[in-house]
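Shown here is one chain on its own, the form predicted on its own, set out as structure tokens.
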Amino acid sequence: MSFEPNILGFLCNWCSYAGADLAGVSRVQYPPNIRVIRVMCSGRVDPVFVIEALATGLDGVIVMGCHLGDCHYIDGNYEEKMKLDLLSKALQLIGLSGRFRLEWVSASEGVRFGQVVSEFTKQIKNEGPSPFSGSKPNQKLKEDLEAIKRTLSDNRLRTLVGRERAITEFGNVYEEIIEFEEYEKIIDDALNSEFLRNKILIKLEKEPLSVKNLSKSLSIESSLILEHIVSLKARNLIDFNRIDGITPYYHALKEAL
């Protein structure tokens, strides 16, 4: 039997949901694979919502909002774009970016709504069934997705993303304007660092491990693992468990779980 994906759509009330209504009234043909959640603004969609949807085994998630500049809440879709651009980068780290999409569809674009749904359904069919569905979900990928979820919930990253537009357009508290490319690099570095730290933390929640164990398990150089171990210990997220010969082992603190 051919694979028919299950797709979740988050649609803003004022534009894309109205566009979906127009598509229905106009009898625009598109695949019936999408199920819709209506939100008042696309800016209301937290990246964690998308991650949770993918983790449950849905094959794809699409977010649709008003075109940039047309948001009923002024900057809601600009804020959403910044958040979901970061989500796309995060999902790319674990090979799941093809299961997510952000689109702008206005209330008058019923035909475009049908085209977007058709294109995304075809894209997900090419991706195949969710790695988290069925009786044997991909456990390694599940751990990586959990690390992504924790990373995108981090206050440091949320603050960086929330201030991006203001700092790159209007300047920081010292009236210094940081170039967009430079600011993006700061965000990318923070994303990669927090993702690796959360991968380490998830491993240490299961059992005490040494730097060498973690390096082998995650296929990352020991020097980089040690750098993040120091950071996690400074945050009181991990501590020494024991010393085996001359090798220290670490475990996650219960308060951090």
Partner chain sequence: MEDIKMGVFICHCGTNIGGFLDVPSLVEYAKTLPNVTFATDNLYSCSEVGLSLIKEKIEEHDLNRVIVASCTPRTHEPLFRSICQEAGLNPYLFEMVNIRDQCSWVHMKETEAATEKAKILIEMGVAKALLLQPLEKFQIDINPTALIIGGGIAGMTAALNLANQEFKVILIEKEPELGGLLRYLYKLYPTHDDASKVLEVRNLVENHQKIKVITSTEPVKIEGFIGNYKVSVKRRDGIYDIDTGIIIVATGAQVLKPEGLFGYNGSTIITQLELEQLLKENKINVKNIVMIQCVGARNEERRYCSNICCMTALKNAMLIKELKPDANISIIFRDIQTQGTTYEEYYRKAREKGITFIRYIPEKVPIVKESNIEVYNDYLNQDISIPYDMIVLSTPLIANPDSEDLAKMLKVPLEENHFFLEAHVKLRPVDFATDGIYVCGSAHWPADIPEAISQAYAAASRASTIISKDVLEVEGAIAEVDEDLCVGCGICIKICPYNAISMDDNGIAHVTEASCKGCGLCGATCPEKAITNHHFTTKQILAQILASGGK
Contents of the next structure:
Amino acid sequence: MSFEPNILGFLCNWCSYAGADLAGVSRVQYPPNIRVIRVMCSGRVDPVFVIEALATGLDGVIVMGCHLGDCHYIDGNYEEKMKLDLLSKALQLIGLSGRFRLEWVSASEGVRFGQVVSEFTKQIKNEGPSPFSGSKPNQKLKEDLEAIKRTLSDNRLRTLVGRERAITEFGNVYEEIIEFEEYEKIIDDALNSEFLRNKILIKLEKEPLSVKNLSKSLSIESSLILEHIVSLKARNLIDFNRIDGITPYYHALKEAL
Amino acid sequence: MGENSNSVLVIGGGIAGIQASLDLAERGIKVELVEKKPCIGGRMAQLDKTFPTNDCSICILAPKLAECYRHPNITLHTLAEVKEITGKAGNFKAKLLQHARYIKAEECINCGICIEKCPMRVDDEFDVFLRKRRAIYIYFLQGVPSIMAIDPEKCLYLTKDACRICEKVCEREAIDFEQKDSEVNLNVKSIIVATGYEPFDPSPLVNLGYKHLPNVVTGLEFERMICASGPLKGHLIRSSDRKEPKKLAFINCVGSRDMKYNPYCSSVCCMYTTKEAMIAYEHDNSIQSFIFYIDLRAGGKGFREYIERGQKEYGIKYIKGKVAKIIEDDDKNPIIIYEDMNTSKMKKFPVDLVILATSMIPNKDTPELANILGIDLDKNNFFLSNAYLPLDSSKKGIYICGCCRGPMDIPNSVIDASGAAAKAAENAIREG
Amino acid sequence: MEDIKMGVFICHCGTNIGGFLDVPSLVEYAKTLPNVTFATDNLYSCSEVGLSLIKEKIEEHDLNRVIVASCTPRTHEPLFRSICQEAGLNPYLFEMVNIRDQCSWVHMKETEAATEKAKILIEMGVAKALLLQPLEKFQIDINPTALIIGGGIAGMTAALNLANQEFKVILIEKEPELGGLLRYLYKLYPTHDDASKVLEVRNLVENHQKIKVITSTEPVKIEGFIGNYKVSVKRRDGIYDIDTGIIIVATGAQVLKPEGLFGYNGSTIITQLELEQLLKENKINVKNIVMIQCVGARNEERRYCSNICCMTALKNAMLIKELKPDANISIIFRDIQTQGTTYEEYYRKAREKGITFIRYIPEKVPIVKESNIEVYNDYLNQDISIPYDMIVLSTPLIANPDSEDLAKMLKVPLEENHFFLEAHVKLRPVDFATDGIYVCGSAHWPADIPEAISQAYAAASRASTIISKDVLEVEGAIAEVDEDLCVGCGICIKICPYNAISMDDNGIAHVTEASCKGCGLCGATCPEKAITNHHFTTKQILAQILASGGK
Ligand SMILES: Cc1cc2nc3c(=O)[nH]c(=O)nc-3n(C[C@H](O)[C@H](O)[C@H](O)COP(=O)(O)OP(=O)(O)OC[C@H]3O[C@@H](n4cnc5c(N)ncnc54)[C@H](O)[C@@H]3O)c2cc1C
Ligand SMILES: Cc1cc2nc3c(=O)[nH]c(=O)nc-3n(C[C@H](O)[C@H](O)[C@H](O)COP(=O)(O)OP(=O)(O)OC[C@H]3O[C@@H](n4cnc5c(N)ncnc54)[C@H](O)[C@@H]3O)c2cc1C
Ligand code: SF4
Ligand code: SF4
Ligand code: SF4
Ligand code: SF4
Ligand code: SF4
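I have the form predicted on its own already, so could you send the form predicted together with its partner chain?
Full assembly next; the chain just shown is listed first.
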């Protein structure tokens, strides 16, 4: 039997959902793999929803909203784009970005809605079944996805993204506007470091490990690991476990997965 | 006080009539909205995107249509016309002619089964004749009320006593050939006229070749051609060879600022040709557009910036020049012959497709309606307004808004409409 | 725990659904889902028969969640919700599943796969319905008063209309008298009536029982929300508070003074506004007059076209010509801005009256010499020289310098040229995104009198839709902040498109029910996940995700 992916779509009520309805009225035919969750504005879609969807084993997720400038809620879709651009970058880090897409579809684009869904379905067929479905889910990737989820749920990145437009367009508290590119870089750095920290944390939740162990299992330079260990310790997220010879071992202060 | 003690009659269900109705209804005043077509929406429903923000027209219009349909204070009379008005401000009596729809409105669920089976092909007015519809039809896909209508002039049964196929296939038994035209009598305190405009037919300007040259179209036709839900499904091709045009020429002021036809400026063409060129570019980045103009009128909010954006980001070229004539080559490519205003020389300019920005003119039946209402027309046959009471007609208690009082864009039509609602409410209260 | 009893109604829509999906198997499937106490099919759910069946079953089975799987909620949800309400069920406990427009109609040749999809869609609906909460619409008391800021022609027109609709109106004006720019004008295009005649409306405004005019007054602080604003105003003798239901901004604009442009000196080289004064005093005694258009407009600094100066130039040129038929008047222009029916005719008349029009291009601006102007004539392709006794510069209207302060007070945005920015350029041209605040006249964009008047009526109409109500009912599906989770970062406040969130005295965010539109943006953004978007809660959405077919 050929692979029939399960695809989830988040559609905004005013444009994309209306476009999907128009596809119906016009009897545009497209593959039945997509199931839709209706939200009032694409801006309601928390990136964490997409990650949760991938984690449950859905093969692909597509978010659709009004074209930029058409948003029923003025500019909800701009905000959404910022969030989902970050999500895409995050998914790229673990090779899952091909399973996610953001598209703008208007209420008059019934035919296009069908095309987009068909294309995306094809894309997901090429990607193959979700690494998290079936009898042998990919555990390592699952851990990585969990790290991504935490990264995007934690307040550091959410705060940065939440302020992105305010700062790049309207200036920070000192009324200085940070260039968009510069801000992007700040966000990218935060993404990379939080991701790594969360990966370390997840490892340490399972068993106490040393810097060397971590460096090996994550294939990351030990100096960098040490840096993060120090900061995680300062944030009271991990603690010394024991000293083995001259090697300190650490464990997470929260419960394991 | 009678039953319709605090109601207002709104004539015309385009964006202006819709906005006026919604404001009044929210204000707590009952509205009788009369539209002669089977669905409300007017010209705006035919547009693809709208300047200056280029948002999709139907996306922003559809919620308003639904709101109008649902509002408890609004009664929709589609396929209806005003035949007689008597009385005066505070106490008008209106007689409507309600045309038969031949459809039971409560039963039809817009499933479209009947359309598939109807054998009659009819030129589709909504798609400016670029597509065929059937004798049973919905005026446009997202139309409100979202039910069918039967065209009595085309239906085989109603004209030749044959067929009745739709009746057989309709599972809802929604077809009702027994329906007859009827009369509706209303009592209203104020009247708002919002009957809009018609596009000018440029055929009399034979030098421009409209209807003779296949690759010369009007602005409104172009809107339907590039619209995703239009007859070409948004895939821009020209009718002569179904090829994608790459070089477009837009000609402003066709029939406007022209003493022979319409001496006035149509107010929106400078802007909508820019818009259409932008959308064409968005569909296909290899399209290059040229706009021939006399003056570029862009006084509205953000309009200058819009034109600049057209030049910088969409590569639109503006050519100040008067077009003398359009001819075509052997491949039916139009060739524009124009006087270059910068050098005063005649020049030739071959393109793939020409779009004529034709004037907005008063509806043909405007004089008749003016007569029924007892209000004056201006010399161009738009309803006459006064500079300091711009929304008042020449008769107390009757207000005019939108393009029926002169060409204007959507924002101004909406402003007019809300304004007319305020005037109508004031009249209803003071004369109450 | 609430005992949930769910009823699922699956529509055939004649053959529209029934012809392409296996509806009986959908019913059987629905019966297996958690908490579904009743499931059935319906030939046409929205018909009288279908609707009474739903009502009947709600009562019979004491259902407290209802699902209809049929067409699209965009058209039918209000209908089904109201049926639930009639049966005594909170309408927010209804959930609709789209198995026609987004299923049977788009997978017409794949009955099996489409039926499977419909099952999952129904399962998702059930998952969400399990978590639905009853919501109430909010009732907001409305103060039926209108406050209008600015007593130019726009503000006065709005005031009169609202007062004639029997609302209480307060009109505040910062100058000692009403009238705005009109006070400085001579005659008006397109009719050539005296400006003073149009200004007679002042008497009507000042003597209207329902209008309270307060001059030499301006706002300094604005608080509150739709129906309940409190505006503090500064007068000579102190600060006063005004309570109002709505606010109309009609603060107009100013004329640019062209310091340093084209030799402006206020005597022989003047602005159109200064010319109006000379005309008023009948002090024109020169023969050669040249007007230059777009002075300080349509350039790098001010990209916009000010919309009214071409007509003003035409008017003043014609008025001078009437007074002094032998005057030579030239207008040097870029594009003549005369849209519409009357204005184009006006332009034609000006040409007939013998006024000379010369087009210039921005690359070669006219050069003002001692007694002549040199200009490159684009049409003749050569430089020409025009002698002058007086030059009149047509300068644009520019935003008031204090517009930024006012915008901050009102928490509404300005556009790049500092005019006020409306909620939606096309469909909400006189509304702000913040409910209960409106704009009209030149505060919105350079407007002439007919435009300012239409806009004033429009703003009055929009305002009347609010203050005609004693209470305003607003949607129950809105946002709510969990006070225990909120850390007061303020991100949601900036991000809400409707200014519906504010910080309370304890540094905790609070949603103003009256202003929230339920878009959900704040919930997806809050770093602490402290915001619940009712009816689209994170829990509900996660439940839908889980039910959507991942294994
Ligand atoms: C090609 C083109 C492109 C355009 N693009 C834009 C754009 O991008 N942006 C923009 O802002 N504007 C644009 N416009 C202008 C826009 O179409 C108008 O501003 C707007 O449609 C005016 O609305 P209205 O309600 O006044 O009139 P209409 O839309 O004409 O509506 C009038 C309604 O009244 C009904 N009616 C007429 N007579 C009667 C009667 N006797 N009894 C009952 N009902 C009657 C009609 O059927 C119609 O439904 C464009 C115009 C054209 C021609
Ligand atoms: C030279 C010239 C000639 C013109 N000729 C014509 C013509 O012939 N025909 C025509 O139609 N139009 C003409 N106009 C345009 C006309 O002046 C405007 O249309 C009109 O003034 C707009 O009215 P308004 O009420 O919006 O603004 P304004 O007239 O500017 O009035 C705004 C009012 O708000 C007050 N205000 C501002 N800020 C505050 C505050 N913070 N608190 C309280 N009050 C405040 C101001 O003091 C003022 O009284 C001309 C304009 C100019 C410059
Ligand atoms: S008339 Fe009948 S067949 Fe036609 S759309 Fe309506 S319900 Fe369907
Ligand atoms: S509820 Fe919708 S799907 Fe069911 S009969 Fe009515 S229109 Fe058809
Ligand atoms: S109205 Fe005329 S003078 Fe004023 S900015 Fe526009 S084009 Fe220039
Ligand atoms: S974003 Fe969240 S934490 Fe920040 S102020 Fe708003 S509700 Fe509070
Ligand atoms: S749901 Fe939308 S409108 Fe409501 S408070 Fe949140 S962001 Fe503002």
